[in-house]
Every structure is written in C-alpha cells, then in structure tokens.
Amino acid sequence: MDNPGKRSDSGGDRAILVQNMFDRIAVRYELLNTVMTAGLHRVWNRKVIGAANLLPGDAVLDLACGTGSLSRDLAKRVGPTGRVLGIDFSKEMLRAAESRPRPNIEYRFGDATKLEGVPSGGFDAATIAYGARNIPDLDALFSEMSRAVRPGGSVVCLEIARPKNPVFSAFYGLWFDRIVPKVGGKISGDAKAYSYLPESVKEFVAAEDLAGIMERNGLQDVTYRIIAGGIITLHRGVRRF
C-alpha cells in the first residue's frame, strides 16, 4: 500500500510548478479567497486560533502563510508581547504579506518540510491553513511542525475537503469544480491556477489518514472536526512531552 504521508507525485518539478503558480496569483490572492469563501475564511481563521489555545505573549509558527491573512489574525491574538513567524515558499506571496506589516510578525522564505533556522521547541503553537495539500511529503511537514513547538504545544491544520453529505457534495461540485475555476481565472488572469484548486483537494489524503500521519510524527491527542458542511477539516494535535 502507498504511504499516504508521501504521495507519489512528490517530485521537485511539481513543487516548482506550484511555487510559480502562487507567485503569479499573489497580488489578487486575498481578494479571491474572499470571493471564493464568501468571507468565511476569516471565520475559519478564528477556529484555527481557538484550536491552537493561544495566550497573549505566545510565539506561533505559521507555515504556508501566503499573503499573511492568518498570520495577522494570530498576531492580534498573541498581542504586542507575542510573536508570529510566517514561512512560505512563494516570494511573491511573502512580498504581498510584507506590504501589510505588523511589529510582532516576521516573514521568511522557506521550505515547510525543512525548517532551517527554526529552533526546536521554540514555539507555543504551529499552524498551517490551506497549505498541506500542496506539500507532497506530509510526514516531513508534521515532523517539522512537531519539532518546532514546545512539549505540550499545539499543531493545527486547516484544509479544504470534499464533503460526503449529498447536498453539500452537489454544491461543492458546482462551486469548486465549475464556478471557482472560471471566476478565479477571470479575476486573477490565471485560469490554470484556479483549476488546480479542486484537483489538489481531490488528491489530498482523507481526514482520518491525516490524523494518523500527525500521530506518527510526534503528536498525541490528535482530533479533527469537519465543519462548513464537510468543506473544511480542522485537525489538532499536541506535541508529546
């Protein structure tokens, strides 16, 4: 059986193609997120923050931070005495994030599966939103997230999923498979990028498999919630003491 933590399409060529795609759509990425989710992505950000059990003064690692939407919300939660480190592999996404600076956020270019310069146990929580499905080696991703947080620290993953409920599944098929590629392509000027979205969701591991990957990479008490009618999954685990 194939290892669900390391998908067969994990070649460097795909990574470069995805990286280039995010570079191309960075300027209008947040606008399109708002359009595609009807603004609900901000609600889902708050669920990530709640799952991370953050307190004022905490340090948070936000992987695949993109243009910084979640990073900024995390920074508000931890306050001026806390800090957020956002890491992404798209320089143009980071450029967009840095155009809206906050004193307690630092952005870095980097690989989420090989966190060079990130100390072990240096964070109270680590988060990733909408980025895990773009990373072929999920074992490496969650191993690094686990390493980066202190014992007892939280690791949280928010991701798009395909709903199983027939009603929501029908809506999903219409919205994500048909409307989103057309609207995304028109607004961004890059139809191929927004055709990638539904395809990447179809290829991603099942929620229960993702929980297993987290468990075998240093996390315990792993739980997940299926929200928004099954369109979103929210996983949480705690680094072993």
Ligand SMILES: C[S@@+](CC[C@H](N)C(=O)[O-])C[C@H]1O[C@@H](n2cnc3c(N)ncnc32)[C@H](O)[C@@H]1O
The other form holds:
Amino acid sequence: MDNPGKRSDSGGDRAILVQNMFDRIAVRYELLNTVMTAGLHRVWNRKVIGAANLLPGDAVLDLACGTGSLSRDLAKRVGPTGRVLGIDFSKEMLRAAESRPRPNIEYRFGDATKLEGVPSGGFDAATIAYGARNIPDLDALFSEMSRAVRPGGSVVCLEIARPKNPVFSAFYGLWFDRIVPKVGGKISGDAKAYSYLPESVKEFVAAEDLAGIMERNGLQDVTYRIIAGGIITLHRGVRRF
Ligand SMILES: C[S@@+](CC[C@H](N)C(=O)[O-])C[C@H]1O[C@@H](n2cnc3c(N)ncnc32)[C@H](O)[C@@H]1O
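Next, give the form predicted together with this ligand, keeping in mind that what was shown is the form predicted on its own.
Shown next: the complete complex, the earlier chain at its head.
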C-alpha cells in the first residue's frame, strides 16, 4: 500500500456506511461488547487511561466515543474538576451515551477527522478506542488529535488486531470470523454489522505503520504495545513542543 495513512476506500461512502451501521446497532452495542470481550473491554479502557497519563482535573478528548464506555471511565479518572469531551458521528450512539449522563462529560456530534469548534491545545490528552479502524483518512484523524492536545499532552489509540501467534490465531479466527458475526448478528439483528467487524480488522494498517502515521502528524516518542495475546494494540504518542 503506497500511503497507509489514506486508505483506498477513503470516500464519503464508507463514512456513511459506518455511520448508518453504528446508528442501527447503538442500542445493543454495549451488551455485545461485554459478551464479545468477556468484559475485558473495561480492563483495556484502564490501559488507555494509564497510557494517557491522566491526573485529576485533566481535560480529555475522546474521539469516536460511541456510547461512552471509555468516556465514562476517563471521567472517573479525571474526577469532578476534570472534563471529558466525547465526539462521535453516530447520532444513535450519542443518544445511548447521553442516556447515562455524567456531570463532567459533554457529548457532541462531529467528525473525528474535522473537529469543528475544538480549540487547538485545549486538552491534556486525546483518546480513540476501536474507532481508528473505521476511519479511512488516518492522517486527518491523528493531525486533529495532535492539534487538540497541548504540547507534551498524550494521544492514545486502542485497536483490535489479529494475533500473529499460530495457536492464538487459530482460536481467534474461529471466534472472530465465525462466532462473532453469528452471535453479533443474532443479538443486534444486524448480521452485516458484525461481519464488517472482522473485515475492518483485517483491512486495518499494521501496528508499525500506524506508529509512522502518528509520527508524521505532530507526535513524538510514539510507542505501541501489543496486548491480550495479540488481539489489542495500544499506541501512544506525545504532542511535539
Ligand atoms: C466500535 S465504536 C467504539 C465506541 C467507543 N469508543 C468504545 O470504546 O466503545 C466506533 C465508533 O466510531 C464512530 N466513528 C467512526 N468514524 C467516525 C468519524 N469519522 N468521526 C466520529 N466518529 C466516528 C462510530 O460512529 C462508532 O460510534
């Protein structure tokens, strides 16, 4: 691939497809997340919080916040003197998020690659969990994330990956390619959405390429960890001074 930061399917068609898909599954999204990760998504949220180096009182931008699963954990961490701004482009995912309000979280409709009304340098950290893989223009995403955080602030990206270890890989293939689309399709009533999930993971850029994309979009000291037996990647970078 010539430029992994801008994947070939970067047209607006894919964005509309993704938006509609999350609108359709919003009501069941958190239940399915819990079932499919056996509750481990909360553990992975904590890894994001650790990587973001958050302190009480901090301001955090949570992009592609969906139903607010990570936003709520971030809000707990920064406490009543801190604040979280969650942005998503699915109205229904945001509606589900807003059904569980927290005084220090604001949810807003918006595109993570074109953050309107988000001040430059206004946040101590920016996070995105399971969102990047849905976004064709990763350069635009990470340049917006790095613009939004203050110099020295952290940008953290959590994503699903395919494990390289052959034993894990066989188990994962069975779970992710066969069981998840069936169970997800049954519970959500949307088989298409849950076959999109493994496809989008297969298509996503390699971890080292993602690190390169972050570096060329204003971030330094970019590192990544592959966790949970290779099924999750956690990237972190620091906004250049
Ligand atoms: C798998 S969900 C992740 C939700 C949440 N971060 C979590 O941890 O559960 C992916 C979310 O990304 C959102 N999304 C995808 N592309 C987006 C974009 N360009 N701008 C804003 N949100 C986007 C979708 O609407 C969806 O809510």
